[in-house]
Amino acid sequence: MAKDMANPLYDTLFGRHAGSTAPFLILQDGAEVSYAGFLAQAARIARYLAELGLKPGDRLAAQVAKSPEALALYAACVQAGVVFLPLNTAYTASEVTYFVENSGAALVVCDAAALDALTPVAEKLDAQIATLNADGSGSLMDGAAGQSDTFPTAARSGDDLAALLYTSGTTGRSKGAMLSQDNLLSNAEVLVDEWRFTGADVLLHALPIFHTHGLFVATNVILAVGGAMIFLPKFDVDTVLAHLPRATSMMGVPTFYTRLLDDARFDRAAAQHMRLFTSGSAPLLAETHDTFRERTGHAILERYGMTETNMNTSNPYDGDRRAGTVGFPLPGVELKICDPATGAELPQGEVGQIEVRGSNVFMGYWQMPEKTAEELREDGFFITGDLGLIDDRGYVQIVGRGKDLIISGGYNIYPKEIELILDDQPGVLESAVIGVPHPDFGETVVGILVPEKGRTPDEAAIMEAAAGALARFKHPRKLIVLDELPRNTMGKVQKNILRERFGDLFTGG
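Structure of the chain above on its own, please, the form predicted on its own.
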């Protein structure tokens, strides 16, 4: 295979750095991995994958801890034309069985601790299995160790499948979102421009890499410019504060920022050298945004994306980053607010379903043509399932997921509107509003409150405040105080768990 065969994703993100001794990864212990060293390791893994019989288009499922080797496995898959399928490290063996079976993965890479549980799964589904541990050891790296440092890059086109990412599947079976080379590359290039990334950037990376945020948004942007990443295994306040002085930028989820704000060491001096903080994967409370700005002088840049689309919108780099909004559609992304029932576009300011179209939007769901047809319109618009509005200044606001909409007595109630009132009350750190079954109204509103440290929210006063601010049909019928809200690994509140837990409050089940 000729060396100059086109593989847009590999050539643009990885291949261009061949021979570069510049640092790519800065590890927790201070060790550095150069671009050249990283690419050599990726090539050795690609050679080993080919030796195992994997061909372009084959799927590789990886359920492994975050490590430089795990990232090199992603690069190896891109170079070899193998479709990369990263899996949440929290998934059980039975959950992994579904992903391997559904994807038809040719190889499963897992931690050695999961080998006994996953070997029968792989054997049953005619997949090979290899191990990769958090410290970089395992049969995958043993097999790659003796291989050549170069690999003839597989020819791929922009339309070819690069990755399969499974949605979290809170309703029904998880769906495999098919992301092409162009989907990933176009989004990375747009974000480089929008967020002003350059080769001088050092990104503090404490996100997981089984998710689009840490793998494609953070990593691909840095690769596109030849910058460096401080590559931490997970978010830990002490570790982040120790490494922050070397960073210029950080991508995080809201929990990262609330934890930093809980630590007195995180002040204006600790953040003064930083260029950019971004937040995503879950809504950022306006209070967190405001407190962060007061403490550090930095306005967190909030943006909006999802597994099927990567990034859709962003608050501006230059200009007003408005708390409670996710900014404007990115260049090349069309966004409209539509009536969920008819699909007709709604006037500015009205709440409806968010639909997006652009080169960032996925190819469809793996082996689910009916699901694809339901959510991806023939004209290319993807029905996100998120509810939102476009305000009078053109900023997009997310008001919740369609499945979180509460219909009480025939009225539509958007939880976000009530949560904003509850979040503002004395003693309340954050809230989640859910709909639970009600014998008279079909559904009714329940507010879940998390108190601020050392405070006890005054439920009667909160009910009174809600009554003064909201129409009667939106009033919470009950308030419940919990120590914390259930969240997934990316910090999203799992309202489905709350609905299950409190679903029989009014039905006596």
Given for the second form:
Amino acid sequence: MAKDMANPLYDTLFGRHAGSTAPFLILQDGAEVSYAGFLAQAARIARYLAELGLKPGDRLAAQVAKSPEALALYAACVQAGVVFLPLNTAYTASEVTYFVENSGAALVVCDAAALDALTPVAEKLDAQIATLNADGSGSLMDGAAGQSDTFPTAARSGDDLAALLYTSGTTGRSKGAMLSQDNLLSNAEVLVDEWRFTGADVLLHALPIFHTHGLFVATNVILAVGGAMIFLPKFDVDTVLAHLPRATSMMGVPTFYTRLLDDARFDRAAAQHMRLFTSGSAPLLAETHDTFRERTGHAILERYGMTETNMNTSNPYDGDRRAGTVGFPLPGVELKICDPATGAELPQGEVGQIEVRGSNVFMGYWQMPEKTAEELREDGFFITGDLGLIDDRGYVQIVGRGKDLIISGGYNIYPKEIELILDDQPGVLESAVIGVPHPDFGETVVGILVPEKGRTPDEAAIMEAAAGALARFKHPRKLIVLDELPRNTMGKVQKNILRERFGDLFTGG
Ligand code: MCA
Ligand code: AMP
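I've shown you the form predicted on its own. Could you give me the structure of the form predicted together with methylmalonyl-coenzyme A (MCA)?
Expanding to the full complex; the earlier chain stays at the top.
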């Protein structure tokens, strides 16, 4: 990475493509956006951001549908030195309020449909607001139209903050993971090498662009090599199958692959020209890996990452991609398995907490020094909260989680956040939220309620309250009423017992 660049992330991923008429985005309808066209649009947006008074280091919160313009907004932020804060489009206004307030965002960009709900939020928090709709219309683009196609790139260093990505926590309070330019660049460059990406690659991109996987892993890797992306608004089996023949590579969460396998049209011929399928964000069942291989002849390459760390490990490009493992630490990433109680490193083969260190590891949580200190050791090792082991061939296996977390269709859900809402409902004494196996989403949310003495909780009213407060993907798919929760002698709820008891709710015969 050239350290003498004025803005390493912009110059390396975007600026180097100036003037290139090569295709960057291939849209669902077949229309193409060239690198030059994309960069001109980003520059116009950057001009408008500057006109609105945004300065390097200011935060911009974007809750917008996936579109070329939304991606250009990311590029504009990098060019203007503005910290990009993307938000899941499923978040409710009350969830968004927290992120805007916590980050002190200077500008909120949302869909016009959310304007009424978010304008009072922005006013109260002294932020400006602009719209960007799924079709690329809105006040942001109106403001950008007619601006110059070039922008004087803001000077930034590798240590400067590039993005703020919120991850929930076991206390139910989300934390903003601060990712520097170097965090993002170093990881993109390693992945290009490890996964052999070149300018000839056409990546089928069906992931959302508000998380690390779709925004950084997929997009930054393609930008780093000047390849193209088939940029689909969301994952849909028919659309993916229609576009697959033009692709060379695809990145997905396990649900993408189980849904493809559920369709008989997805066969060896459909995948014949592909060179790479990768999977991550949630565990890929060995069974899915094996079935995929039998059906297509391709071994899915599974890797392991986190919002705080980008990618940590990967199965090999050349060599054995072992089902049920996440491969080896990436070059530049140190990984050790530690005793959760003492932090001491454990011998090979023993299960412990996974800790990682490297230039991929984030700078800490936004304005939460105490949370940062809990998870990021002084020597730079980050305590992931994942439990794993290193097997006799050096492959890392994730065997569980030390943190109370549910992963549904690749989205992380922290039970505490839902329990806080359930506990507040009339007639509910206490609650426990667990994840149980689900055939499509891998895991799904079940809420266990203990009623107050002599009362019967109104389940419909509770689901309605959850709907008002929480994004749809976090809603319990089932509520169960129990007289009491199993507890250990310390009084801690034994969720493992609940998971065992209700484990086959969605997968049982
Ligand atoms: C949508 N719904 C969900 C989910 N997605 N519910 C639970 N879990 C989900 N993941 C809701 C919908 O709102 C809908 O509600 C109902 O469930 C069924 O929707 P469906 O049409 O099946 O969903 P979909 O729109 O097809 O979406 C499923 C999906 C999507 C394609 C799996 O969730 C997705 O693209 N996931 C990828 C997530 C991702 O990129 N994760 C990376 C973050 P209703 O019933 O009301 O209709 S992790 C990361 O970045 C780390 C660093 C890493 O390692 O990669
Ligand atoms: P996030 O909040 O999106 O950063 O989620 C990171 C978490 O996703 C990790 O801490 C793991 O628990 C999980 N994860 C990511 N990739 C994998 C994988 N390949 N296998 C199992 N879990 C994974």
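Because the structure is predicted, anything quoted here is derived from the model rather than measured. By rigid core we mean the largest C-alpha set that fits within 1.5 Å across both forms. Positions refer to the first chain, counted from 1.
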Quiz prompt | C-alpha of residue 419 off by 2 Å or more between these two forms on rigid core | solution = yes
Quiz item: Is there a C-alpha shift of 2 Å or more at residue 51 between these two forms once the rigid core is superposed?
Solution: no
